[in-house]
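Given as structure tokens, the chain that follows is alone and in the form predicted on its own.
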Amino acid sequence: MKKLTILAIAVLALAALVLTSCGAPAKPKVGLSFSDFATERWPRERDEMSKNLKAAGYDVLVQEANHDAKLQNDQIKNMVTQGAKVIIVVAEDGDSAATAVDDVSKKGVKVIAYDRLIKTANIAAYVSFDNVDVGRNQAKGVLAVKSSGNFVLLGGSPTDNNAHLFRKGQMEILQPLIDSGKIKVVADQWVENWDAANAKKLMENILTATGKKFDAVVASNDGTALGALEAMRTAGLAGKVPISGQDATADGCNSIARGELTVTILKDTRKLTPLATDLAIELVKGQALTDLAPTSLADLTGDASKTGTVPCKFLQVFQVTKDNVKQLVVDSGFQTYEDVYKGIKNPPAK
């Protein structure tokens, strides 16, 4: 008896011994891959996401490609290795994204892409705004203020399908009014990385082209018109010459108070990001995703040569103006009001 009684307390002991080694259960993991943090929105989401994730029970790894595509691709990967079962991508280059997606699908890894589309069916959920409607909504700002003369066309990344949609919606509107003569476009620039000193530079030289003589800006985000409003208010036009952007962000809702940025667009990012979590809790889980729309590559991309299709969600957009811009963007919570009006003399009460 003295024997067994000996034994059965060495084998509690052993058996406590493991329970203290291996720990509790590990936690499922989530990847997040951001293009950048430079943009001022994806600091803000990754957080959010990172909260959402972490309040459900989840571990969460993130990784920072810093404008380097193949770097991206390599982050990917490696979350996988270390036990990732879905990624949240913003992608840097949604073509070069692909080659990942395409490699991780394959051991049953899951990719959400997040705002920019990756150009594969292999994508399991593909949730943004309507960017469509993003530059029609960017190009009627323009015109609501100058509607005939000499344009200028800033485009966003070339590697970013969002900017080429942005293009789309921008064109549905101007080129009626191009095709009858009321507009020319004087020049026409794509900003890479959305880059503000690109945009800069860039607008400097069509300063000096187009010996200033040109009457709006279709700009197609609040990183790359402020840029280009840093150029145009050494040559006296900022405020003069109406410009659009995008994004609502702090310091383009700012400006639009001083009156230079004439139209931002709200993109309420506070309705994405949860969007986008909860699906990959889902994915993680094994469930079916719901109220998704299958959207075709082809369509998605303007390149008819894509083939299949991704299952898709975008959610509405919304004009600001210095008329709209307290009561969409600051009563709202979206930007605070001591960013939008700081500086500002005589402001509306809060």
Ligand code: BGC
Second form
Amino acid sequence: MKKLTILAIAVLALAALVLTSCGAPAKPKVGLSFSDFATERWPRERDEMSKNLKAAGYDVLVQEANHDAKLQNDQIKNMVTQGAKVIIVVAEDGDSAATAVDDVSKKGVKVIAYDRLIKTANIAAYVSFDNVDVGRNQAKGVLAVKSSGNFVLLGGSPTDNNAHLFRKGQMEILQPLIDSGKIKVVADQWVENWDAANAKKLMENILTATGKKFDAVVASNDGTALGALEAMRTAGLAGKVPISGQDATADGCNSIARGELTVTILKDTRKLTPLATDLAIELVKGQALTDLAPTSLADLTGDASKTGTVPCKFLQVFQVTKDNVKQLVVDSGFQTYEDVYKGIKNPPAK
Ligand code: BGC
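Could the form predicted together with the named molecule be shown next, to go alongside the form predicted on its own?
Okay, now the whole complex, with that chain kicking things off.
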């Protein structure tokens, strides 16, 4: 009896020791790797995805690479060392990130390419918007105001596959008009890092090179369009020459309300964030992903030498102009009335 009691006490003591040394079971970890936080959307999506994952009981590791592709690869590998099972990546450079993905996928870690393609068939999923349609709508929005003349093209960051998809869509609309001689492309530039200051400098050079003689600008997002508009304003062209953007940012929509930016593209990121975090959770649980369509890398990159397919999902995009910005952007709660109509005389009724 005495022996039994001693044994029972010993077992209890051991159990207590195990519990106190281990604490609660560790939460599974999911990584969020961002190219940068310069564009308005990324910090917002970081917050939404972190919130979703934490609410579902996950630990979240977040890193920002400040436009440094090598740093981003190191950060991805480091997240794996810290125990991340799934990593959601907004790639700075779709080629370079493929190296990190190939490496970590050998260790069983799953990577979701978020919004931007990572060019390897080793990604577990690619979720984004219909990026070619973004480009089509940018070109159409500008053409609705100016359908002929000298056009300037401002592409996005050349290392971002999306920049090429946007251009593909823009050219689907513009090329027939170029071929028929209605439109002449007088400048064609790509904005490194999608940086607004770079876009402003490029536009200053274009203004000089063309002697201000252009009729429309097809720019690829709000940040770069607003940078270009700064230079155009100094030259007296803002509000006179139509220009496109993308993202329906607060500043972009405000510029639309002012009559400077002609068109932006609403991509409802509030739908993309839960899609990505749901997939991440399914991957951590080892579940098979459903509702994704296999798409060939060759199609996604326009590079026939790329082999393999990736499971994809692309969400719908919406063209936003002065006529529908209130309804699509403000009434849907994507941006606030106060931000969109800041400093605007006679705004529409709230
Ligand atoms: C995104 C855009 C964004 C741009 C700059 C692109 O890959 O699709 O929404 O404006 O990157 O961050």
